[in-house]
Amino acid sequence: MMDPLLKAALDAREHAYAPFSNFKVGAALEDLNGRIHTGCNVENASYGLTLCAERVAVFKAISEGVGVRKFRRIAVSADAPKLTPPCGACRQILWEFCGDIEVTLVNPRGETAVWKMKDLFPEPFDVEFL
C-alpha cells in the first residue's frame, strides 16, 4: 500500500499546467497535524511567472493557516528518467517555511528517494542568522 503523501503528490501532478515544458510536477506537504496540502506546477507564457509545485503547496498551506515551520515532510513527483529534487528557489522556500523536513522524491514507476532538507540545501540563507 502506497504512502498517502506519495499518492497525493502523484495525483497532484495530474493537475499541473505545463503546456510549454510538458514537465508536470506534483507536491504534497504534510503538516504537523497530519493534513496534506498539495500543489502542482503552473506555467506562464513569460516563464518567469511560472510557479513550481513545491512553492504552490507551501503557499497554499500557509494561506490555510498552517504556521511557519509546522511541517513534517514533503513528497515531490515528476516523470523523468531520474528522480527530480526541488529547484534552488524551492529549496530556499522549503527551508524558510518548513525547516529541515524530510523530502521524498517519487515517480509514477514507484521509485523513491528520501532526503533531509539540510542535505539538499546544506548552506541555506536564513534570516534567523542575520
Contents of the next structure:
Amino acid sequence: MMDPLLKAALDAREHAYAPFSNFKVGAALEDLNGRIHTGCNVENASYGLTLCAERVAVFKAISEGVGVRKFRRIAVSADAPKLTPPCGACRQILWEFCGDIEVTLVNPRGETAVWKMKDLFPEPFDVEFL
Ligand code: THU
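Write the structure block of the form predicted in complex with tetrahydrodeoxyuridine (THU) for the protein whose form predicted alone appears above.
Every component of the complex follows; first up is the chain already shown.
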C-alpha cells in the first residue's frame, strides 16, 4: 500500500493547471499534527506569475494557521524521465517555513527518492541575516 502522503501528492497533481508547459506537479505537505496540505502548479499566460506546487502547498498551510517550522515532510510528484526535486525558489521557501524536513519525490510509476532539505539547500539565506 502506498504512503498516503505520496498518494496525496499524486492526486494533487491531477489538479495542476499547466497549459503552457504541460508539466504537471503535485505536492503534499504533512504538518506536525499529521494533517496533509496539498498543492499543484498553477500557471498563467503571463508566465512569470506561475506558482509551483510546493509553494501553493506551503502557503495554503500557513494561511490556515499552521505555524512556521511545524511541518514533518513533503512529497512532490511529477512525471519526467528523472525524479525532479523542487526548484531553487521553492527550496528557499521550504527552508524558511519548514526547515530541514524530509522531501520525497515520486512519479506515477511509484518510483521514489528521499532527500533532506539540508542536502538540497545546504547554504540557505536565513532569517538570522535580517
Ligand atoms: N514547477 C513546480 O510546480 N515545482 C517545481 O519545483 C519546479 C517547477 C512547475 C512550474 C511550471 O508550472 C512547470 O513546473 C514547469 O516549470
